[in-house]
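We begin with a single chain expressed as structure tokens, specifically the form predicted on its own.
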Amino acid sequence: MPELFGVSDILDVISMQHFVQNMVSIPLIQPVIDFLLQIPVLGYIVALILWKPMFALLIFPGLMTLLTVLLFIIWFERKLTARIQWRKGPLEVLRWAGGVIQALADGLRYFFQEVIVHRDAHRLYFLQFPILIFIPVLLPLLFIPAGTIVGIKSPYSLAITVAVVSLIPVFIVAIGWASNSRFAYIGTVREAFMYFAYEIPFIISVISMILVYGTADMVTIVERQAIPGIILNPIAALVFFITTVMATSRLPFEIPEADQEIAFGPFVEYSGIMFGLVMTIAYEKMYILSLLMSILFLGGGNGPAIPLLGDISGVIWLFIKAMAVMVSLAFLRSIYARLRLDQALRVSWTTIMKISLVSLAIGVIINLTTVGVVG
């Protein structure tokens, strides 16, 4: 008869020592951490937060960093666009700091506004999908390594992350269907067309890099990048960047939303905090894809070691690289006009598809000549 677990066995599994053995190392503040660990309840909380899987989920690249990036990139995009167009952009909220917390003020406003569900909407799904979409948004963050910090290690972490991210457009289409509005339907159909147009070249570019590194484990990919992936396969980097622009509805591919035509596309019927949630979907996806691009093509958390920061050194380098990619994506909003749907589809199914196949050929050649080992 199998032996049952007792309460003491469970406590042993979740003991503080279990978390301490795999904690984030930060030499700069290690004396403070050691002191806090001696305090009974507070020590357990500190050990749990600094436990690498929990740190990845809550701090970086997880929830807290995601929220901080959202507040910054929305403000930065508005400010940059305004400056290029000779305007001031957000200014009134915290004027002395250039309106930097404008996005936070907008979020608070959305929170206290009434959520209106129009009578023709599929009410249950209309309210559920904006919340459920956070599952494919947050889950990939567990597999993305920031130096030595990673939530879940898997030899298929890259494939799992790409598969989960690919579910986000499915939820967007479902949101448009639940709205049961002709304008939401237009945006939904556009999203579906764009999804099929960019997803195949995007996946091909990822496969080409899997061939280059000989693995789909993102931790190993970063370790093998003695030479950044953008140098090894610049064509794949170009395809990945362009398809990221399409996937996040950045101009010139802001086709599903198209403010001047269908007023925010699939999300046109949403209001209040629900609108606040769906509005940030593209930015959340941008954050995840920027992290992926940094890992595949820019060396991930690789960079000059900062001894005092310990494990946080890799976090800093990955964050800087991801932010550089996000700023580049935001810059496109100010310099390109929107393409028509047929133009975007033609570009994707012809030019981008051909370029992605070239990147795949480069990946195959590198794989055969290096036996899958780079660096």
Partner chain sequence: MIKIKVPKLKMLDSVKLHVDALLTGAKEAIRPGTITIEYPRERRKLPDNFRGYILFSPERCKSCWQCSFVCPANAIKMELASNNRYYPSIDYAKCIFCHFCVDTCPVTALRPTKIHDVVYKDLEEMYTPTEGMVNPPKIIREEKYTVEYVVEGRDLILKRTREMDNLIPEIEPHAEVKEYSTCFDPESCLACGLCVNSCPVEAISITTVGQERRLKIDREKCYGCGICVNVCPMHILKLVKRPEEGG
The other form holds:
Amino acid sequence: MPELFGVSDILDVISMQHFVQNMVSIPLIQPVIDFLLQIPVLGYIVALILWKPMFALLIFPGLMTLLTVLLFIIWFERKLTARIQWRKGPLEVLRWAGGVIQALADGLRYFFQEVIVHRDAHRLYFLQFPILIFIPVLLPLLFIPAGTIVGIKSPYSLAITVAVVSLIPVFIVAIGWASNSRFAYIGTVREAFMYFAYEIPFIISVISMILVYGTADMVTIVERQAIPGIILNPIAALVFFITTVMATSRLPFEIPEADQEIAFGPFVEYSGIMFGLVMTIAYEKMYILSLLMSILFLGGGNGPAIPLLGDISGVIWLFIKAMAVMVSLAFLRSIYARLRLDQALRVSWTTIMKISLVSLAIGVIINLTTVGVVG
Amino acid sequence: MDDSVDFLNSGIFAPFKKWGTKWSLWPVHLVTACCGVELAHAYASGYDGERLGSLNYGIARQTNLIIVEGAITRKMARVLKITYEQMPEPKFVIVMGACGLKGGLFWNGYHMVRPSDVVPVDFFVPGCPPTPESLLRAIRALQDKIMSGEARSTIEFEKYDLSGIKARSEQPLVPPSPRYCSPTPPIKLDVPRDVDWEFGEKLVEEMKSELKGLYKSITITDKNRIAIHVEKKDVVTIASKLSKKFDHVKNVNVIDIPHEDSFIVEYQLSSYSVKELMPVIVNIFARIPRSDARFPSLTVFWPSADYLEREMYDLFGIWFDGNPAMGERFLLAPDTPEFPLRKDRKLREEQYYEEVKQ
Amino acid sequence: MGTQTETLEWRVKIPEKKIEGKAWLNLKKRVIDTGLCTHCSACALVCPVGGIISSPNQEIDFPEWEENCIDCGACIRACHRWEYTPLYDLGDYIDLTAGKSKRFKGQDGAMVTEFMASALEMGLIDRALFVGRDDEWRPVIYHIRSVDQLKNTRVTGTKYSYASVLPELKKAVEVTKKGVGVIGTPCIVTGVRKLQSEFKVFRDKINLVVGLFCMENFYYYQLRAYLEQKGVDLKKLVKMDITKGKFIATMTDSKVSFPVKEMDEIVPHGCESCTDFANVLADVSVGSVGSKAGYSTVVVRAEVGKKVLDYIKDKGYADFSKVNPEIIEKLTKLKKKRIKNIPEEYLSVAFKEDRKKNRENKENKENKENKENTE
Amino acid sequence: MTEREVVLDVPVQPPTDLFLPIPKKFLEEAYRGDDYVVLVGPQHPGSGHMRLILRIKGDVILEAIPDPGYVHRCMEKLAENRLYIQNIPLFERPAIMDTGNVTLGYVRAIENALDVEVPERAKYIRMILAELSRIGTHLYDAGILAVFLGHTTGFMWPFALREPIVEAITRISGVRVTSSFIIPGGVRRDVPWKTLEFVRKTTFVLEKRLKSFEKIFIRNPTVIERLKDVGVLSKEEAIKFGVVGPFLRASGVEYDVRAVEPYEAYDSVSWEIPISDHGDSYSRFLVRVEEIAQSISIIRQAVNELRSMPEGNIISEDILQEYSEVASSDIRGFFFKVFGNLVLPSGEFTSLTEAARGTLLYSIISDGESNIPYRARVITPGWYYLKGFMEALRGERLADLQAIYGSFGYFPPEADR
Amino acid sequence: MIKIKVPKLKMLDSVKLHVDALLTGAKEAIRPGTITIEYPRERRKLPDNFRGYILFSPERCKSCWQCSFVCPANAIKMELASNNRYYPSIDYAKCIFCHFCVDTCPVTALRPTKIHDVVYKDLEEMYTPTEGMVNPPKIIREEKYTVEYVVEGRDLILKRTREMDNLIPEIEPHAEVKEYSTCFDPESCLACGLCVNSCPVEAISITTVGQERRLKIDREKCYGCGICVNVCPMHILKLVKRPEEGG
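For comparison with the form predicted on its own, provide the form predicted in complex with the partner chain.
Let us now look at the entire complex, which starts with that chain.
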């Protein structure tokens, strides 16, 4: 008979000792942490923050890095494309730092700009969906492990992430429907087309990696990656990369939000902070998928341990690999033109589907032959 | 716009609001006229408007600045008004180019509107087209206006008193305008010109034999230019004969001669398929009375004349029988005066001196 | 323009004014108010500030003459009624025939149009001034430069209303290279001769003056009101004619005729004091009187007229016939009686002396006849 | 004749009715056949300053009706109220990036009327200015095509390449874009040798950077994918609908006014006409890329010719008459005295020029006495191939509208005049 | 005639083209050919014949009205100054900077400058009266560097120098032709005095003696602006070149 989860258990779970057992250990500033723990109230908070799951949630793959990454990647993308296009990119905002806080300026402007809800939009949904969409976008952060720091350790973490990530297009379609404008309709229909086109190869490549590692638990995947996944099954990595490009609708597959043709697709009617939120979804999705890619293929979190930092070294390695993937995604923006919808569908349904099947085959072969070695 | 600036400077968040809007003035993609070339230079690699945080963005909803590039016609004024209304609240307008200020070169055009009458404007940039540097100066001035709350022009003139120069005893008379327009001029399109062009003579002989009796006169007006004066009733037959060799229309033109109470309608044909006829332009023209301005449409022989005919209907009021789109406006806005190119529609005259208001 | 002396100093004689005040006031008091003004509008031509307006709908007037008139006296020099020397009788002439043009159709023989067209062809003139009419028979002046332009514009047919030909003549004189031809009633021809005597540029540039026989002319607005009262619809009017003492107005559907005497009440003062019927000063005088129907009487008075007539003859543009001068003599006598309408003090000094001389030798002749009769 | 002065009734209120130049029963017909009617309006990131009324079934465009006139600046009416010389800046405004060719047409019409022979040096300077503006216009159109395909680098690089061209035009004429440098009889200023040397060097800069532009945009697989076999105009269709310029040559007709009726010094300079007979958007674009290479070689040959010529004598004697020895190398001080009272002989004078986007026709009708034209008719290339552009859209996909629009390089201010 | 062939895209070619595009992008990312002029902080070095704002020197001006006649946009209006002379005033809201007026001015009274980046806050301020056009206007200049386009070898280099570009170039006066006005047909003169009243330098004088008016043109004073030639209603005046130094 499973013992009931009584009141004492709850008290036990939120007690300080519980946090201390599973705390992030950073040798470099360990004495400071010990001193802080002594202070009654502050100590409890520090302990809570440094408690691995909360740390994963708040600091690394969670809120803090998400915001800084958002701020950084938008700036870096505009800076990189500018550099390729022989110009300077955002600069005067903070001249000595090369205009790093440009995205902050844009965000502030959007925050204080009037939010227009036009006459025949479904007012309620029009305003709620951009906020609701954060659920499928932020949920996967719980399951992504950075070395030992992970929000929720569960054997099905990869499956849950993929399932939640594939929920995002549904919300985008809902946003397009809510804004009830002709361009939004065309945008949503294109989003739906693209969604089917890239979702299947995406899931096939994830399955092939599950086959390669034999488990769907990201923590064990990372541990089993003595040889990084990209070498084991490079084709799956290629498919994963191409489908991430299609998922985050970046050039050459920027079809739903083709602002030259249908004026920014489903998000055309948004203004002010609503537009700010909607614009960041694509970047957050890119962040999630690049974290996923670095875990599946680049052996997220494991690399030569930096002695002084202890647990944080895994965080740093995962961050570097994720950044590498995001930079290469940003790099494509200045190289490619936009494909037509039917061309993109033809490419994904034919070539990418075939490649993903090949990668599945490789996954199966590896699974059967080398279950011992990798296990 | 004043209440935009007041909104930004009010409340406890004023510094954030001002700083955010200052460094992210996104102009909407509202291409209005030919100054767009210099706007593109200001936002391309040469001067890179993005350095100042200003990104050329496609949709009115997400931007807070309109850069009116150049001339606003009556038709475009509606679009400018709609775009301005679509934009969220703190919004600014910069007008660039002389055509947008007081009409520049087209100040007395019948189709022109001043942007400052349509939308409240923050800054005016002279020049035709203004250099990208003056456009970026306008964005800097707008940024200063947002931060400081009141607008200042970026130029000051210092007075110079002219009394030092030798004066004239009393006020001189004003000389007349240099323009001379002869009162009732004779308009002749087929003024013969002796030019050595033997291929032309051969072609004219050929035409004379082929179009026996259909034309009033065929003259060579210049090298590679032949003018055929015809009656309105024979135009269709001549067109069918000529359309075998000449396969496209280069010009459909109408000349209004009010004092001889007639319109001259002329079609200039040329040929791509016949090699040596390529440089030749044959000009068929006919006189029609001003009272009933009807003319047979030749789109059935040359589809390339379709839009040219519609334009001539729009500007002169010549009804081309057979052209499907007659009766509708093509180039002009619905409220432009009727058939503006006729000679009796007068434009505002040039004015060379300031009236002295004693 | 030929060999001209380029001088830096020159003198100009100005006429002495009869009363105090500006030149225009003199002209108004002495010519216009006393009814001598024949609306030839020479003053409107020569006024440097262009203040004098000569429209067919009202008397010659200078609206704000107090400020605008610069008292230059040019209008007095140009006015042939300032020192009025009445002209009468048929005057001397070289040739008297009747002609009917083959090329043109006009009031009668259309010889006026024929003369101008041939002069254009000969190259004697490069521009001719015609009085055409718009669809309400309002007189409009046309600058005709070529024969086929003549065919396109409606210029033929007498208009019986004042037309301000001279201001247009000035525009033509400024621009012409070979010379200008002008058509006009006796008062206009006398005006041109007066301008030629005063200003050299008119002597050089006006090569051919064709005169019309004229009993009286009317102001357009008075003629129109009168005709409408008589039931003539100007829009449908085709031709107006005065023959054998009757005024005939032929319209498209009907004809109205009434004796000319009735029109006396709208005859302007200028014509009441005008005695010159046969256009004494013109190079060629043309009229319908004295030749059979469809022919125009042609009185060639100057060498240049003879040249054009010979050109017409050898080119065969017109066929000719006889003229009986008695009818013309009768009409000139009839018009000569109007001398009594001219107030005595406005007659020119020269005219008074030679009138005294005529009276003396007439008395001597009568004395001689009495003496012969008495012997 | 009613002398009614034109008065404008502003300010403009937001319109309540939607004015569309479409036949009466167009809408009912479309809705009966359950098609969409889509307005790609003047304020649309992918349409430039005109409205396109598209009748689409699903994703395929059945019919495209243009609604031009948003930038109609009544040029022909204004030209009838201005001196001949004042019309030069006016007729330059339709396509200010093509400043050399556009003014060249009008000025040649006047010279043809006055029978004026232009000195040799002025001919070469004019040709250099014309070819510089041709390259500038082709780069402008490539930039716009790239923006419509979503290729931001393809937009930024051509405008970066336009900077040295615009610098060259500034050094020659004194202003960046609208030079109004060509006047009847020659050019306004003499071009010193230092500037000519800069122009020649600019061609090398262009060539070097165009190589990398070719790799990143012209030969870019996604661009080829988007442009190949899209908006095909066969040779007969191109001639029938009156397409002109590079878009006609892309459909296989070998017609270039510079070769057919050589003006200025085009017959003493060797260059080739690029032709392609596919007639699709990609060949229209490739023809213009090849024309840039040809223009670069023309400029180099012209600079070599100018090197051996003495400076000065850039305005012809026939037009200067008594001011010849004073103003033949520098018009300053005698501009109005010489050109203020130009009177063209009576008659009609038509001149054809090969502007960057196609044949440009000027036809001036003068009455022989007044110093203002009686009627000045200008037809720009945009107005010629608008019909061909609309016909090319028929049967294509909605997303290709921008690709075809960009491949035609349609510039509404030039088309509406 | 060059025949343009459209490439047929087989699988291998498109992969090669993909690689080319990516390599070009990467090369530019590492060593970019940046040609941006950071305007508020740097200004572009413009050639001396640049057509910018126009300066006016009233002592040279002969009020011959030619600049106002030639302006295509009717931006120059002659303004009556306190000393009863007409001087040009430019309305920069209409001016298209074509500098026809600078080329027309016979006495180089209008001089071009290199000032061009100016912005106004309302339309009325753009009308610059004559007094405002004489001294060079003060504009906001934030730049520390001047950038010049220089081509070295085969590539474009932006040469940055620290000094501020001088915006008022020295213009040496161009050649002038001395002319004076004479009358070639004195018998047609109306003696109306219009030429006397419109001559800016009062070179023609008129005196009435009894029934006779004497007109005299002072050859030294007359500058040959041609206003009297246009004003004379009988068109009897003409400009003639001064023989001695007009060579």
